[in-house]
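Heads up, the chain below is alone and in the form predicted alone; it's given as structure tokens.
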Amino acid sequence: MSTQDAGMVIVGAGEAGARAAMALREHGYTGTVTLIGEERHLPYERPPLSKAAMTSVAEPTAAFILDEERLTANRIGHISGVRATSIDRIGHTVQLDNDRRVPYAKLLIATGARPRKIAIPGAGSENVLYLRNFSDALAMRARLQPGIRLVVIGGGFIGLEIAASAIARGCSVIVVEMAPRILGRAVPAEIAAVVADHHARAGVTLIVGVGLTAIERDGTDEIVVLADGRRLVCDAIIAGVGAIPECGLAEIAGLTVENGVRVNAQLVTDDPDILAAGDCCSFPHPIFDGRRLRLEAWRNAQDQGNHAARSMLGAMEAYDRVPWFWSDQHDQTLQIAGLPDEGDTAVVRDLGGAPMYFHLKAGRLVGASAVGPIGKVARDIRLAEMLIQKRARPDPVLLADPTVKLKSLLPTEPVAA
């Protein structure tokens, strides 16, 4: 079988995989493209799962990325409802759990991540819900009826988004976070404090700095037992305590796994014919001195899907898009560009009541974060992202001055790395 006959195979039909399939066609590839996914759904977007899928008045439907018409028009073969179990790297085939083997010339692993489970006595699949896919979202939505008492375990982005959605559905909500504050190292403490205050004013009870010891049941009540002895009686428990990259297929194939499938700057693994992209991918970032990252973010999945497709076709450019992330919390948006934890100093700008923090490392802008109404936040975060991409070293005094347009701080000449 020739390389062209074998074609391009993508394991994982989420954002990164679906985008890569389309990008192969957009870049002129005419051979076979096969997209393999475990779910029976067409490829769909996951950000709405914790938001619109929970709060919509009408029964929600998945936000499909590709429908049957687009798949057919672009000659993308979609194999759904099956799991890839192994890779024959010598024979260039992927084994599926329905006994089918799929040949490949280039293979992209875009298997995403799965929720981390809590490991305390009494915590089981029958009483603790996790959010990963559309079916999970439907099960969660069914539980979030007005008046129920909900405990959310984990004060990260997913836990807080679910808390906001549950409040919107009329639930009583307690969020328990083991760390001293919500949102951990992902955002500066000042931004986390603004988000915490917003949740409190919306009616969410936040308990931070306390671990869990057990989950018990008393009749129809669930009881979350805290390390300080408090007992939180509730009707439902949802956990959002992080995610684990889905690397099983790569591990079985003997590829290097290092907090994700390890790839080089072009998103290529140890095997030159196998690439990885999206939530499962550990990659070096050239703008941050080669720091190895694994990002669980919608846009990163999109961008890496695009980039991986180009690399599959022979392009040699390094993936260097600045990380960008957003999270909706009640009527506010939290947006982050770059890596705030890289900074050694911070400068704050007032966006008319919405704080925006710039994070600098030895004078170079490496991150920005802001929370507030989307109309006040989105444009300036986008400009900050451009400054980071250009390795700008803006004057901190000008960064802090809201009368100075960020666009005016963009370097006009290339800045040395």
Given for the second form:
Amino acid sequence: MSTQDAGMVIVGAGEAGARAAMALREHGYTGTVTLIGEERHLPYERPPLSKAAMTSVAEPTAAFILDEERLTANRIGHISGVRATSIDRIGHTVQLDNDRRVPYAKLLIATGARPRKIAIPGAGSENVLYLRNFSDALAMRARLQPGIRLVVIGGGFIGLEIAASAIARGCSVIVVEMAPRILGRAVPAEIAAVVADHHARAGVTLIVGVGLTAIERDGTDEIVVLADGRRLVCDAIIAGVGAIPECGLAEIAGLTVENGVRVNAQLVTDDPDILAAGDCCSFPHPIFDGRRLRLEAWRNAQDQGNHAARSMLGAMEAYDRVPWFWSDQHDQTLQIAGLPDEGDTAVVRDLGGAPMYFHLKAGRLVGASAVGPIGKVARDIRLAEMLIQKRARPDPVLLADPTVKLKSLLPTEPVAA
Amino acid sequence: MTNWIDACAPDDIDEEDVIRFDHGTVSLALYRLEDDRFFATDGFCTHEQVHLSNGLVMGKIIECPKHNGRFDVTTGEAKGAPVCVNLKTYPVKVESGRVFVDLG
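With the form predicted alone already on screen, would you show the form predicted together with the partner chain?
Once more the chain from above appears, this time first in line as the rest of the complex follows.
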């Protein structure tokens, strides 16, 4: 066993992995950095896949996070088009499916999440599509021609973003959500209602509170059969019913997996030389009393990639960035900071026609959400995020008053927990 | 060559804040810092073309409203991921109660 060439190895070349590779260099690491990805592309950004990649007039190109030039300049070895299949924890090597074995000193698992498949009769049809990667987006885009009848299964963020993109491309769109309303617990009902209203006005049909029983084929038509007996005839079905963390590698290696690869506050797994970051990991959040979270969010992936790189280099700090999330649908932006579902009290502020909700738990701000034009919501959500980060206990009366600048509520020093 | 353009009154921008200023084909972000200094940069973030006038100014940093890309408004310098391309800056002067930008 030789570990003399062992450096930093990152499995998964998405947002978290690519950011970690760069962060290792930014934090001064001079050894070997290897970034392993199963797609043949350079690392690219995923948020545009459900939005700009669908609606752009021109054939879309991937938005690369790292190009060849930056990979070379930062001496990042990018191994693409291969899968890591197992980890030899004693020998400190990662086995790849091309028979290559890569030695590591520290290993970061940043394998993301894959779409959950729908499990009803007929769901295996080639007309049932899922979105995870750029190739999926291209295939979906090719199907979403004007006049196509589309059924979207799932009224979460992915489903709703695709619905907005598809209606913009001239498809007819029905969204079916099993729960009583769209967007589940991610946002308050009032925010979800505003989003639902924008979809309705754009021509999207929303069906909520009804499950599916089967997908049937009738000639070239697909028929989505609902639990109440309704039959939705369509040409294509897109399912956005949640994601499953990619934990296979961790499982094979005997690491603890429970709704994601379990890591500590420094993003380190049971094995001190193996870390995990991004959509695939479950981590305790210090701002929410150590509540264990697994986030499927672009910014979390980026921030955890950065944080994991620092932990790989020996930093002992806890990851404590406030969760932040956005979704673009039609001409509206939805932004969420913190965890609205942690709150016991809600306060609403009117951002000039755009509603913003603050969520307090025993007087402490723990979440905020708003929907509207980006110019109305972004600043105040950012300030809410800072208030949450500082564990602030803002006066609800001031939060509700749109003439009070949120900036003025920021404590100058962090408030004790 | 200078080309000073009358952009706004100083009080059109709150302290530690930013507004959008469009002139011809250019779209700028005009900043007023807490110490009452004024600066101007290209308006659109170099990452995904989101207008910075919707962003948040903290000290001398503007943060993009979409992905939190950060720039030093006094120099245009990109302050780290996801932004890596600096913003173009423009000279600004305050004269006779007006803010002028040199579009060159």
